[in-house]
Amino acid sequence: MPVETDVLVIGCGIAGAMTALRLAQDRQREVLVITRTATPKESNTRYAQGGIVGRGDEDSADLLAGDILAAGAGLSLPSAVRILAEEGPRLVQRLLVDKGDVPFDRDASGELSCTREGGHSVPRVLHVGDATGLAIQRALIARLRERPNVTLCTNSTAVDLITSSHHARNPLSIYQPITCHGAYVLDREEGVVLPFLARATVLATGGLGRIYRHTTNPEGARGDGLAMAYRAGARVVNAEYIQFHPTTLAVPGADNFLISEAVRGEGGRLFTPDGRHFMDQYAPHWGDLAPRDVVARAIHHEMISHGYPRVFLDLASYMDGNHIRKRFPTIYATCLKAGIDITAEPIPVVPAAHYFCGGVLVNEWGRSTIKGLYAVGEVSCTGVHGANRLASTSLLEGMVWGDRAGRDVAARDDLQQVAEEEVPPWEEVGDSGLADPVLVYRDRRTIQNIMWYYVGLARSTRRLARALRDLNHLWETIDSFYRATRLSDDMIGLRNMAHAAWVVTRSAWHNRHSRGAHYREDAQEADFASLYDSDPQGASPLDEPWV
């Protein structure tokens, strides 16, 4: 039997408990959130270390747009700017610092203590120690559970959208506009696929840094919800902006564990192995608080011109130690498990994919081409981020875009629940058994070093059609896979992985112009310079589905 809801939120960070908390307002409504994994504190939120962004002193809405555009590099809707620059702070304050849910670090006074991170010209990132994410996703999951009209399903990963063209019994559907009525929903615990309908239907998935060999996202970081939109004609935009942080933990067993921004932020500086300071060459004004996209690729052409494996973080030389492991108390402790004791030495560091700037593209309430869609965080595109992110906005942008979400489903009365004899049950296709976790752990690592190697942070007209070929020659033998096998949320995931991966290297191959995170090295603007001022009509997004 279907299970029918009013709203469906696909994910529940920042950007999902934001929509579904407000949207909780109207007691009348029922809510549904769903996550894949066991435990609703788990998603991209809460490995968010360095912080949000607040309101600063001597710091105004002009001042954050006026850096949030500079970190775009001209691709950033200046109209989007303004709504982040404006509402942000304020319901950061309202909800997160005036209820005093989250315990932001305060100074020797009882103020708000701000620290300043690359890109920003002043002083506004609040910051929970290094764990600022997982305060904040704590804090928004127990006032989830206070709310009796809010169900929060876990184990339970979504595996397509339920859209009108798609699934409707009646085949004259194909002629209207796409709707979404919901999703097919695989519970993991019991292993069948159930129609979930509701009214409007709320993508909160987060990113895809999991389709690259190193990234400092989670597990569950597989691009989902990009898949799942694309899939049923939603249009996406930017996807080839991908944004590497330059700083994550280069030894043996991290798994590239993030060494937050605030680490430069509070005066650490990176050298080479032989003790050269190099970030002055590549970006004079900036030094080593430039915008991530110029320092990953500082980072990244120092390794390749010089044969380095890594280079260092030294924050021990202009910081306290004691001060240290109170401001960083997660870094410390796990760089120690690690052998690295950074109050003192120098950390090694390498970059690693972690923020995906382009997305389901929607408008300023979150709605996206396909009606009773919306998506929310890091799956979206807003236009806020452009080409590249300004630092810690990811969690501010979902909170802005969640609550406006929230309040625009709460205001319409043109979504209506779809009859459940129009959407036909789930059909189970393969009958062979689970699929062999060999064989899809294979095929992972494959999608995994066609994206670090080809369609990294240096892409070259070579490279990506190297790529593109590589993955519709491992895009036929994953299908095949997908629909021999009995589902599972490892077969779902190795197949989203596959088509975001390709929709990804298929809009960087259509634009030949560097541009922030894009970094094209036969493009005629391939310098460090030119990034920030290059034409403009350097994106093309890409439109057609692939099916």
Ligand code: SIN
The other form holds:
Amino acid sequence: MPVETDVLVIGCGIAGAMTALRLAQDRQREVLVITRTATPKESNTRYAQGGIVGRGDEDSADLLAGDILAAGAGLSLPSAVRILAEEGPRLVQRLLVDKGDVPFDRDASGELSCTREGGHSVPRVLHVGDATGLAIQRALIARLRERPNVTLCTNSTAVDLITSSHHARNPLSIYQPITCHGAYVLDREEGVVLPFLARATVLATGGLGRIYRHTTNPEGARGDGLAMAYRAGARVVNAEYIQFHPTTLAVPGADNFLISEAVRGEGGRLFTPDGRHFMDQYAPHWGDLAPRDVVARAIHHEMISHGYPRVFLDLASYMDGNHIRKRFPTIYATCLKAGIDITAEPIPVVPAAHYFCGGVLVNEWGRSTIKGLYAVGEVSCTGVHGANRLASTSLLEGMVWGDRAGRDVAARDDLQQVAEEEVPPWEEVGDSGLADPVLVYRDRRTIQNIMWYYVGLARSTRRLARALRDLNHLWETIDSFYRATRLSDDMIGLRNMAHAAWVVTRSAWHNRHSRGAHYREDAQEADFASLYDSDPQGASPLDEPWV
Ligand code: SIN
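Hand over the structure of the form predicted together with ligand SIN; the form predicted alone is what we had up.
The next block holds the full complex; its first chain is the one shown before.
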């Protein structure tokens, strides 16, 4: 028997939760939120350390928009940026600060404390220590649980979207515009796949950092939403723009733990192993607080040209130990566990894959190019982030577009619930038992290595050609593996990773120009400097050797 609801939200981070909360205001409407994890608190959102953009002193929507556009390297969509810059800080104030259930840090006089991060011209990032995402996530889930018309369904993995052209029993449906009617969902506890039918379906599945060998992202960031939307025929754009975070912990076994940009925002500086400060050479105007792509490539360049295995981020010389422990409790504790006392010594760091700037193309209300399908948060591409996202705007975008998508779905009357009998039940094709975990692990590792070495921070035609060839070959193996085994969350993830990796690589291959987070060593033309030239002094953060 299919499950029926008004709105199906797939994913439960800030964007999905915001959509559900907005829709749940109408008590007649049933909202079903599914997540593949065992608890709705687990999502990319909960790992966001740095913070969320608010409105700083001497700040304005114009100033914020200017910073986002400058970081985006000429590829941000101005109308989308304007929406974010105007609505975002207002929503943060109204829905997070004023409600009082997110304990943002305040100064001695009780005023909200704002940090400055890379690419921001004023301090405007609100934070809860260094675990801002977790605090927001907790508050939103608690609010969702209070809504009688919201059902939270854990341990439920979406397998594929249900679309008219792929799944309808009527063969003439292929002549109609593609319409989404929900998703096939694996109940991980029962081991069955059921159609979940909805008038509107909202993808809020987060990013795809796990297609890379080194990433700040949690295990679930495997491109599920992107792969499902792509298979269903949605338009995907800007997939080559993978943002690498400049500073993740470089200690064996610590698994690229994020060292927040706020550490540099509070005065931390980057040094080579022989004690040379290098960021002024790459970005004279911004120094250590240049946009992320510039800092990540500067570190990469230092590592490659001098053979350093890592560089160092020194906070201890610039901030008192007690203050460090208070301001960065999670980073302090995690580093200490890994043998680094950040109050006394510099932190060894390397860049790692962090954020997907591209995604499922959506309009200003979160509508994708498939009728009835919305995408919000990291899985989507609103155009805000362009070629490189400005720090601490991801939670903000998730909030604004989550809210907007909710409002849009609520106002529509052209989305119909599909009749149950029009959708075929799921057909299990695999018959040879559960997938061998060794093979799943090995295939996953192969994807991650291909992406890390050939589609990483610095790309070239030869590396991308190798990646495409290897991914095509691997795809045949994974596809037959998927079809031969019983469906499991691991197999769904593996197939999605292979698809997502291929989408990213193909976009990178087609784009022969370096811009923002997509850097090609053999770029056809290398003069996007003027696009960065928007800081007040006119100096460009895109200095040698990156142009
Ligand atoms: C950070 O704290 O550096 C990450 C925040 C973000 O990705 O915007």
